[in-house]
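Listed next as structure tokens is one chain, alone, in the form predicted on its own.
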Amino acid sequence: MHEIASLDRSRRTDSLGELAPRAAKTAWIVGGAGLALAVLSAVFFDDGWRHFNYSYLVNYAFYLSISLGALSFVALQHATRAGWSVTFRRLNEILAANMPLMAILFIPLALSLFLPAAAPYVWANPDLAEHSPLVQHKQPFLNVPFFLLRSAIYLGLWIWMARFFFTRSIRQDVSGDPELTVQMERFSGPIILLFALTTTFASFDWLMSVEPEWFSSIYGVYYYGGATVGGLAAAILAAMAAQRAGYAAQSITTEHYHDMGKLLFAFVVFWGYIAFSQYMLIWYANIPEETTWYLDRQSSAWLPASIALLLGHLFIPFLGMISREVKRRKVLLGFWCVWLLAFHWLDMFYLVMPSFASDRFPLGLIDLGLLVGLGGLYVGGLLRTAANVALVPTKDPRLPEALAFENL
């Protein structure tokens, strides 16, 4: 008890306060000046808003994903009753909190369903569709309205979501009821089945039908597997810069980092063992509807894009995480969690960007603009979210489990 009444009376756990608004102010002048640069190359570029709207889908899914990956990760401590994970749920709750943002930041995307020669969608463009049979057979599904429907539910669900869980969560630090815990524990479990259809039904709809005659079973599972290695690598970097920062110095230590980086480096695996499933059941089969998608990524132009992801997002991970002295170590696993979220940004261009361009590896000012811009409008987001509220949920009842916590 005396370590949680120290809690409270340090400026560490409590909000970011007048800090927060500056640095938003900051995160957005540099997403605003990101964007304009991809706009400006977009109009200067052949075929660049065509190359705009493609690279928007990749930076878009990026982001995303870091936000259902915590989003994930607060459900699953709460249906697991988990203790020592409660100092570090706090941060996982304001990335998922940055939803809201991610419907807004939908909304180029549904624009770009209305100008189809520019869209990422063939299937939205009726002249490209009319000349594939498989895609005429799948409009009932594929086409716009429904589609548009459909990513509302999504969005507007995980919005409920996250929201049912972050302001429970804020108001126990003033009230301390309990119940409010059982209130999530109890919700848990059927978020986490809604969670997984709405994901896995995202993914068809916003990346998969990019290419919409190519289809995969476990694409769902593959994209939650990279988004979760995302919020996982972004929280820890968040508690990293919260320290920094002088906030919850106290509350987040080594023992909490060495698990979330056991978590880490399993979704590293999770990861690539889905991604080796989906790969050698289709080259198995070697059916030619199925091959088509992984023949343009591992063409000249792709190829060393792919074996990049296979050694930067698999094995030379696995081999530099599996050391317990780097889960400890901040400085080695910030490294680590810098160079996951580069390989899981360049894992959602390998997903979308072939579709664009399969003879050239289409890299340039656009796409970092995009990720930039974006990045800056999704941390001032963060930022703005975080501004007035604790940084530790300092009345949760299982706060004295999560402080004593010890690896063994």
The other form holds:
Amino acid sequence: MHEIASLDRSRRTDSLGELAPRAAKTAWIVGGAGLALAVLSAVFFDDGWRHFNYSYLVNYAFYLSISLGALSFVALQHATRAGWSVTFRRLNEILAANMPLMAILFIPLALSLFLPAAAPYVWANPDLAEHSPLVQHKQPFLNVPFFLLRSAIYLGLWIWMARFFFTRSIRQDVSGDPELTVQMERFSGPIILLFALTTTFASFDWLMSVEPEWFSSIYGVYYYGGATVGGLAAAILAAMAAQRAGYAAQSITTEHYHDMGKLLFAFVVFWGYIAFSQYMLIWYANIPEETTWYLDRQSSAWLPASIALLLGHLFIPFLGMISREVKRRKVLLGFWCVWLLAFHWLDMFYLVMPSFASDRFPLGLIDLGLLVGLGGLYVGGLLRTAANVALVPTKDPRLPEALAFENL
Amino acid sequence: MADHASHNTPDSSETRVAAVLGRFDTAAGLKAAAEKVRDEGYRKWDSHSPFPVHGIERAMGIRPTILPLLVFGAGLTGAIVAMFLQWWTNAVDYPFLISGKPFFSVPANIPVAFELIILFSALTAFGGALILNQLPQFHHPVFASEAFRRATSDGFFISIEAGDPKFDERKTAAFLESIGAAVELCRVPAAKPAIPKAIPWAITFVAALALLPPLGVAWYRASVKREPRIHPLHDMAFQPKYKAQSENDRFADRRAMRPPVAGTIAQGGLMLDTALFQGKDSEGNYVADLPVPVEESVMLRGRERFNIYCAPCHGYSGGLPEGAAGDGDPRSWDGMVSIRASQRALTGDGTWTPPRALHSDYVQDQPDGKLFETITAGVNNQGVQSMPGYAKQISVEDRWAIILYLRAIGRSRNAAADDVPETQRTADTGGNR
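Alt. form predicted together with the partner chain, vs. the form predicted on its own above:
Every chain and every other molecule in the complex is listed next, the one we just looked at coming first.
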């Protein structure tokens, strides 16, 4: 066991190195092409810019959720002093450290507030707000300056949390100082608390306020559940990609994939539990101002998407991933990660887009362009962060425990 | 065992070897040894360690457990049982209409299904783990060894039991020694310890006692008794009070219920004002005008009462336009009960007499007194009570207030363009309604 550990420590250059800038360049070119496609479509199609803004929010929420899921994973591992997950932690730290990029990508959303006719945030449009007493009532909270201030606070705090873990972890790669681990453990509890508050309110502000008359207090937990599914799936896929390219080959084993698969499975169920909790209370109470949200999503245009989510985000992966063997086979686990990322994206689409068009399922070139475009920028950002750091925290005091870890 | 068979009265000091115990110093040593024992072909053996040793189940050749499959099956059973239970109780055995909701609806039943999935799965996981591990096990030959106590601190042991087909006291001990174990023989008394005779007797006695209550219940259910039954709480069964229609010897007519004293009337029971209380004048004709003041407060009160008591069937607007009623589409109905009942009647589930449209001439042409009587006594067509009387729920004054509101409904639903003030007319009010 200890031989493996020392072997891994001897490979100090287990970082992407030169590969990273080249791959990042490709990612940025692909991303630029995607964005160009989206912008062109927005120019040429009717109502194109409105669609662009809504779709931008969908894709922004999607990529942000991956970083948030990864951030909560890192904080959770420190809070529980987990040993098994050390080999997977660096990848999650890198995913979370993409937060500054997410702050830059927020700028178009902030700017859209000043184009009230095309913004997904109808409450920012004074003409529309005038006709809704409920929106007027919420004006002290939902107004442009306060909204921007809150957004800046969320992004600022997340950047700080991600940097906090990332910088200490790579400092430990050099010094091997166990005091850094102790420090991260000590801060992880308060960080989880802050994370819960910021994620809840950010999802209220950025996603729920798309429908400013509607409200659901469980919405933040719903977004968090989906985000963790996205983050875990992305981390597993990132590990598989790195190992295919020949990195971290000995440190991340079937046992780690198995445990990540278990967590992913658990959060698939968690997402379903929360989604149903929200649905059932609203369905049972049958209060008009709450049911409107689901009425839109059960209209003939959106019902297939709702049912696809129920099956594809809960029942099918539940049955597909329940077996131990599935989680221990890379091909199968990888398949379910891709599947879940696809349905997590559909979930984000389902949260936002019915407000754009409740009478049709408005999937189009713009959405595809933005998915690829923001995706390219996101992956490019990841590769830039990952360039000079080892993909496994090589001097973490719990690394030997992680390497020796076995599922019973 | 052979020794035991040859003696009719075995000596309690005689012992036999029930297991061979081998101690190893490290977890790694235990694992390596376990692989050798497995390859040697032993079956009835086990390894004991102070903490879980990774990979020991592979080293011992233990096949993967079927427990997950059992739990999955139990979870599925839980889901099916929960759905069946709710469907049977709510939709079949005792259907009970609650605010127009369907009798069986999947979303409402998911929480119970979820709980039963967990209950069944958890009990199966717990019980299954015990059974598959053959627990609880009260005795094991290794308990005979003093050294075995170290299995909870620093000892790593392998025990091979005498029940194993390959077991041979000397060969097995030599084999364990050859793979690096400190070997000890676990001796237990050769005689099977006898169960004290009191135990089976006690069990039989308790079982017999346990049969008494169900027997008693069965006996009482099957037999007819002439005597009154036993009352454990006498003063609760027989209270010093008179029940309706019972006897009381204190009075000459021996009736416990007393009729009102002749020539008297209860307070508020006089009701001489027949117009107010019956809707009729002194000659028995229906009154044409309201016996209450026509004021805005009365109108508002009438609307409030109407929306509570009348609207569930008649609808907030008083019913459909003339001619639209009864066209077979329940959604065209106004009034929650009407919609639901006609939906069910359409599928052959019961019958439904649609309520009158309250703005129709049939209703609006009736004198106020007649409407009052209808609200008070309901509508009874050839013995079928199609509308219940509301005398119990709605006070006399409120009934008149509702009638005032009914007139307002009739007026507004039959309004012409001229009724709209000149200044407020738009293109929309050009029509008849």
